[in-house]
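In structure tokens, the next block holds one chain alone, the form predicted on its own.
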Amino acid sequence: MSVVESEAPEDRPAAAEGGQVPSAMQYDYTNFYFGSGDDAFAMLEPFSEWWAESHPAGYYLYGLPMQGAPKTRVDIRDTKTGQIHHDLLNFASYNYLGLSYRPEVKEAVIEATHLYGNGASGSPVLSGSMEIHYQLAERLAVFKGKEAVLIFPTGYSANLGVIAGLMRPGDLIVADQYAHASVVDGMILSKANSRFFRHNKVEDLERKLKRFDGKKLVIVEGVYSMDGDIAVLPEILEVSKRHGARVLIDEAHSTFIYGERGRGVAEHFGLDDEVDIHIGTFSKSLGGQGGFVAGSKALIDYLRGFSRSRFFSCGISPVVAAGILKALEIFEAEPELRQRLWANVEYMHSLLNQGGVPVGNSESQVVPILVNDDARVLEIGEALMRDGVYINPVQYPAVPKHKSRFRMSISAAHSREELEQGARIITRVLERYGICPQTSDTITSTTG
């Protein structure tokens, strides 16, 4: 293969129980950024080679089709057999409360495509605003308890939108280095002066903050999607404030699940009104698509000039919008939900404690399962597939190098039993491959 070596064969890690690693495996994506020549397609000869390879040998656990709706189980079509997977345990799925396939959320869904059809056909800012988005957009600012809020299509473009909007050459924007690659992308866009700050430690952001005169915008999420733990946001608010620098916190995997109301982190510090800038989805707990941001009006007016991703985008679709309506409905009427999420969470981290499995530091429904081993983590994906359970494995650029994992997603619509069949699913696959010290044998129940 015509690559070139990104570390030197002592630097990767040793291969776990099944044999040599493919040779394919022990390349990924970072080898083929850069090509040498005049030519912008000048790498694509050598990933072709490399792709024809790497993707029977294991890469095309990406993206595997879905046959039905997220729900508990699921069915799913292997891309590299042909074979369908029928009745897997789903962790991978973002459908937190299980409201995607609820049958009132179908049924909204249905009604609207009656009286809109199916898409926006426009710009928000020219045809593409329907009374519908209208009425998402005021529920929304009633819920967030904010003066204003402002759809985008997607949870990317809104950090995209909002950040580059609102930064400019010359002004400092400091996130965590954890912060989610729209964040990263919505810096670069800004031109503003770009710095990263330690995971969750305040003293790294405070030197970052203290050499800088000029606006400043400090950017944490509210749970971290790759690791699950939550931003100590007390303290970041005290530095940032304390340097003069406003705060934007993406709630993107908290929103409707932590706080008293559900509106996320800050809530759940009862720093609500302290942040200046929320961040949230429609594709996680809400089972839709799209993203938004809450705030001051001064602020939603001004970036609805300025945020670019909006602006020049399609409107997310009246039938997407009414489904995210009616799923809103269902989650004030029924805080069972977030109840049993919570009892489901406590749950697993206890089931996958006693098989030994090693989650981090992770204290919310998104568990990182970590293999640290990036040229065995799709090797293991196939075998838990094979054994039933459907679950994302993350590599590099998601995580840093040899930091590769299985992000786990629990949801309130898994039952007791599935939470424990698949703890034990998952922990008897990685003691075979030597990652879990005990035996499956030692996940107990206690649904009887």
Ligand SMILES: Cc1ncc(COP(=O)(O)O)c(C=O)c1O
The other form holds:
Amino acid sequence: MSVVESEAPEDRPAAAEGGQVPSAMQYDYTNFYFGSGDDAFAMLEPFSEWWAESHPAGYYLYGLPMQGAPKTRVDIRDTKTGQIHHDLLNFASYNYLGLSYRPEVKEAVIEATHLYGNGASGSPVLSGSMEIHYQLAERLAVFKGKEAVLIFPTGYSANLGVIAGLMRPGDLIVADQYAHASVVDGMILSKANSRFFRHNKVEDLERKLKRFDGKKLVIVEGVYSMDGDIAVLPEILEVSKRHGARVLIDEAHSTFIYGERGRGVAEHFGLDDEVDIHIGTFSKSLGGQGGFVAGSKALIDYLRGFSRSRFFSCGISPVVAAGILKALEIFEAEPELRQRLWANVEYMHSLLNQGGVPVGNSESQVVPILVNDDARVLEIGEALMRDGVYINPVQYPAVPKHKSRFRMSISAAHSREELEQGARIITRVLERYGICPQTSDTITSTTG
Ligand SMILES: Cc1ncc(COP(=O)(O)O)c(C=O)c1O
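Output the form predicted in complex with the ligand next; the form predicted on its own has already been displayed.
Below: every chain and molecule of the assembly, starting with the one above.
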């Protein structure tokens, strides 16, 4: 395998030393970022060589084809062996409330297909706005308790469009260091001065804000997507407001979960009206696709004109919009869904605790299983799949190097037996790798 100049040479394993060719698993995407020469395709061949080795060695675990809906048990095609793994316990899909495959949602989707056909066939500012898009935006604004809502093709493009739509070169954006890639990309696109403060450390945020005169935006997440902990919002708001900064909260993983009405972490803290910009997605709790921003009418009117990721992209499919609208209706009619989710979250956390599984500071349905072993996380992922659990490994660049983990999603749809069985398998596999103490036999169930 040929090795090329990396973005961060110090991170590269000592390939040339001793003339030994290291295993493919010692490399990652970093090694194929920069290359010498004038050909824009210079990296393709070395990358292909590496991919040919690394893919069957474990990277194949990403993007495995699911054979049906993201239910709590799924059939998955193993692309290395061609074999279908049947009935795996699914802790990989978001779908936190099990709404993606509800019969009423499927019916709504079918009905909308008859009326609208498949796509929106235009930008939402031109011909791509159907009546159903307006209904969805209005319904969401009422749910969020805000004057207006703007819908985007994805949660990713919502962050991109809102951040770059609002902030300009010379302004300052300060985001939590664990902010999602879409926040980071929005910051880059805006060309504003971009800084990061240490995760949830308000003193660090204040240091970054007080050195700057001018327009300022602070960005946090409600529930952090790779750690499952929540923003220390009261302190963050106090510091931000004192320094004249506006605040954006990305509630991708917390809308429909946190707060009395499910509006998110801002509502959970009783600070919904203090936050200036609220981002959410349809891809997580509602099991659909698309993103949104909620706020004042003035903010939404401005962003409608300046959010290029929405302006210059096709509107979400009316079929998807109909499914989301129905999912939202069910969410509002069935508060027991959220109660069941929280009961499951509490139960799974207690089972994993009994097994000594390291889950960091997670306090939500997003549970990282911290392996911190970049070389072995994929091997462990294969072992989990063989033993009956489907869960996604997460490596650099989604998390920092040496912070590899599995990212578990708990759903209201999981039964207690499924949670127990999952916790036992995970604990047993992690014991074999020395990550958990030998305790799996002590996990006790409350279901008998
Ligand atoms: C915090 C956060 N924001 C935004 C997004 C992007 O959302 P979507 O998948 O709807 O594009 C994600 C997706 O995982 C996320 O975790």
